[in-house]
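Shown here is one chain on its own, the form predicted on its own, set out as structure tokens.
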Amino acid sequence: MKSNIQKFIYTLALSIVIFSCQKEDNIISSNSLDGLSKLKEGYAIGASAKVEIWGKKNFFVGYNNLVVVLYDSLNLKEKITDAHIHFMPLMTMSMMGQMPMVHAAPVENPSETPVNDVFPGAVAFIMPSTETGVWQLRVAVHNHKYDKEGTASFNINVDSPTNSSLTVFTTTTDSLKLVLSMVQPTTPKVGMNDIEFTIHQKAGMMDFPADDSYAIEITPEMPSMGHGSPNNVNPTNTGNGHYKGKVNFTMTGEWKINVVVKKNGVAVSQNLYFNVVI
């Protein structure tokens, strides 16, 4: 009798441990998608994979953090975690009496090493969807489990936000086209904030490589009050076209972040700025 009671207690304790571990795994997995919405889902048929794209509410002009979740199309309860993924954003612009023009946008493809079983990446959409300009986001998947490849294609709508966080400009020194995206702050607050930019060069209609060869200077100001703020830190290059620094907002309201892009100490931009509201 005593032996049976001990076995019951042991079994119960083991069940609690297993349940706790499963619950913790679910929490860890779900945290990767906290604050995100499922924007699109479909199938990369050749890769035997279901593709989900998660992001913040919608696609928009600017730097979009996107998360790809892959499922085995033969067993939709099983996630695919051994794969590599490539984003291919394409805008087709219809022009009266002319052949349609197609161009891409800067991307940061997910690493082959997933984060909590999902694949984070980014796309910087450079213009909004219009009646004559339609975006499609293609997600190419190489499923290493089966060594198969396929592409899921999604027709998407890219919105134009009230306060733009991306600009395309031509450098004043060598006439290169650069895409400057403000990645952070996404939810600015009073006080010191992380600020981050990316720079990509428009090398061609389909080619937007990251560029680490520039320097960025920032000067925040509050136009309605006629003042700036102290202790800002100019963004410095951290690799893969990213530049990180600090910006200080001393009060609530609308702020203007003036940006100067430099090459070898010489300014190559004119009148660049981003508006943020706190």
The other form holds:
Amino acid sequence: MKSNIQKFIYTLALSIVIFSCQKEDNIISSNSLDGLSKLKEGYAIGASAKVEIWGKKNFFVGYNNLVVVLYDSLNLKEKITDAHIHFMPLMTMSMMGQMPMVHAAPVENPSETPVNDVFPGAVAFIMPSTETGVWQLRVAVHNHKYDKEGTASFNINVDSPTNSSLTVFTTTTDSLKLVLSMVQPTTPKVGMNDIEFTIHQKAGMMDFPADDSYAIEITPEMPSMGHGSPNNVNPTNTGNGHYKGKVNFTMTGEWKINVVVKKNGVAVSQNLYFNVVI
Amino acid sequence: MKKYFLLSLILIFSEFAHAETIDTTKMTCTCVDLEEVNISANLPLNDNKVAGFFRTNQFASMDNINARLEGMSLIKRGAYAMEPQLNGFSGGQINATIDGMKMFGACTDKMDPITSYIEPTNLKTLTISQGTSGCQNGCSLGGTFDMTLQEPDSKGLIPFYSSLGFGYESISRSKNVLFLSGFSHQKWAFGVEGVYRKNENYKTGENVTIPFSQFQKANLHSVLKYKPNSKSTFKADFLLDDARNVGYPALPMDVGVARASLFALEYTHQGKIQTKAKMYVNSILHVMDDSQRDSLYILKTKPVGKSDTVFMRMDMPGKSSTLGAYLQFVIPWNNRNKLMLKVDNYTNRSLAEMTMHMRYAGFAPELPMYMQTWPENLRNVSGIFIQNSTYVSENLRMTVDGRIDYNIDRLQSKYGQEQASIFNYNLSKQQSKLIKSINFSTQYQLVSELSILANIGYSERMPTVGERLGYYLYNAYDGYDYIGNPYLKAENSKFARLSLTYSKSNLQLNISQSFSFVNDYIMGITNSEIPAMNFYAKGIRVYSNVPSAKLYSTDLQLLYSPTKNLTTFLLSKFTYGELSAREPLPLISPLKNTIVVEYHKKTFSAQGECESALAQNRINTAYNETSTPGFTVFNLKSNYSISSQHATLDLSVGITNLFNKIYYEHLDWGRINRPGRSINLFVNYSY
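Please give the corresponding structure for the form predicted in complex with the partner chain, as opposed to the form predicted on its own shown earlier.
And the full complex, kicking off with our chain again.
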């Protein structure tokens, strides 16, 4: 009897451990593509790799979590789990009578070691596709299995969401161009939410390094009611241009998160906000 | 009979009263029952003379009756559904039950105390216990208020009776219809009574109409009784109360529907051991309505007039349902001791929601703003109560009683937990708490005319659902949004009461003094770190335990009959309350006196009443209290009964606020003047 109970308890404890482990990394769990859909697929010619790009929804202006899945192009079944991947988003804007203008966007390249056999990364598209502005997403693959390199190119359409989660602004102190993306909350709820931003500096048309040197203050507000919410935690830098904090929403409806970006205690942004709908 | 009559008068003068005797002792019922106010309304079967005297008030609402009870004051937000306050205690501090059955209002803003769902016609008795005593129906700090429902007389004396009445009050063009009917046949008895009331906006003494003071309601109660033998009784009650279009002039919104239904089954057995078992279920739906109000009050910059550039509407439904049962035994285990044992359990499910709809003219409506002002919660309370009464001698009775309640709150949705996370409350799905109460009382008859009753006790009380989980509850009195606090400690009180009764054939006098020393007193404390939810809210108050509060109450009741036809009655109530820093407790009534002179001869009676209150200048400005001037109002009533062999016709005429005084009472929210002079007519026919 006793041993039965013990068995039961151990089984329970074990399952709890397993369960909580699963929970810990549920974004990229064994079913790491759960809730995602395949946005694009193509071949990285020269790398013997078929490239699939998975995301929650179609590409949009803002911080896109993208998962790259690589298959051996020889059998199309075997996943490539040892590779180097580089995102190269490219916007080409054709202007009447002028040379087309080309620029990139901030990226977070997947690590060499995959998570559950897939490669999560991110791209922050800074503007939508338009008639005259065309986005291309290039994914450079270095297939370590065969030590071959190649690039897959995708013509993509970047949507412009009603409530943008990304803004490009010029700092008021030293006129730097910064890309501020709100990574989280992606599905805001009433209650306490994680809030996360990234800051990338637009150092050049093709160069968007992550910047850890700022501080961010947030003030959520419900404009029509004229109230905010208590106990928000200002995001703090967690490295690689990421800033994490907490935001509280007291009710459903149309919220506005006012953001002040500071450097050395001095505000460098003006009138920044993100609209959030719950 | 005469003694009964006089006794009844001192207990309650505005309604017919009858006293119960206790069979275990030779002590006169005068001493035993004075602590219990037993009132019974509108029993056509009873002594015409007695009933007739009080019948003039039979159209009175519960509020009218409550206002005239010892220790009782009323918090007024509108012309309807006033909230009872006992010696300065209210809300979760007092325990209002219907024959021991728990019922909880569904309004987050206390707009529907359960007394609002009961009509005087439904009432058989009303029992008040003061302070911590009377924990029979649940631990309570401020007292217990138990109403038992009307039941038909199954003795078979009169197999069938009926009564129909109409009433009119000029000041609010109040129309009232009332009926009562009973039928008994052998072992069965059935009774039904109902009320319909419709009041329009009333006018004050200065002839100003108070908008949103209207209400209408219907109430129906039926009861079926079966008595298989002389000792056992089965009873089934059904009550439905439905109020519509109830205005609350002191609040920014009204009530569209307030509906309560109650179903109860009871079994009693009167053997050597008295047994009572009861099962019940009740449910309340309370829907607030602000559609008649100016939507602009909410805006910071308020345009003049109703320009309607913005439309703001709030849906605020609240639901509360309770399922419960209790089993109680009275065991006289020897000729000097009587033991009472009660076990009870109830489960209350509550949910109150608020959805705000906002629309600016020329724009699409904004997304609805939804929140749960009471997140869905299930509260289960299991209790055990033991009381032993010892009749030490003919003159001395001692009673000890105690209760333990085990309280479990279970949040019914993750939504509630997430909402609470905003205040850094880490709520588990289930929280439990044990609360207890213990009381001693001694009743001693010094001489035949003089008896003394002393109580001491200790009680805790569970914070209410609103106090624990409330979410931005706007309090129109102090202008703050209130937020619950799940970490509240149980409020607790040490209580002492001394009551002295002198009774001679034509003179009855009762003086009582109550002291409550409350620790962990629960009240809203300003928290400036949390922003208010609306432009109109001054800020946020979080329910908190303040270290201590003291309350003192004294009541004087005097009944004197100088001649056979003349009776005078005086009721004086006074309460004093302070917080630890000698700060006045908010919302405490000043000294209030009621004097009644009644002349009755045969079937005619006339009554003059003078109600007066001193000014209240002991106020707490932090809670937006302001001084209230004193007032004196006079009321007149007369009643004439015409009886034939089987039927009785009662005619009543009364004038309330005879001199058209412009006044309000200290507990009236919004300092809205009370009704001016009103002529009231009542006709009742019963057979």
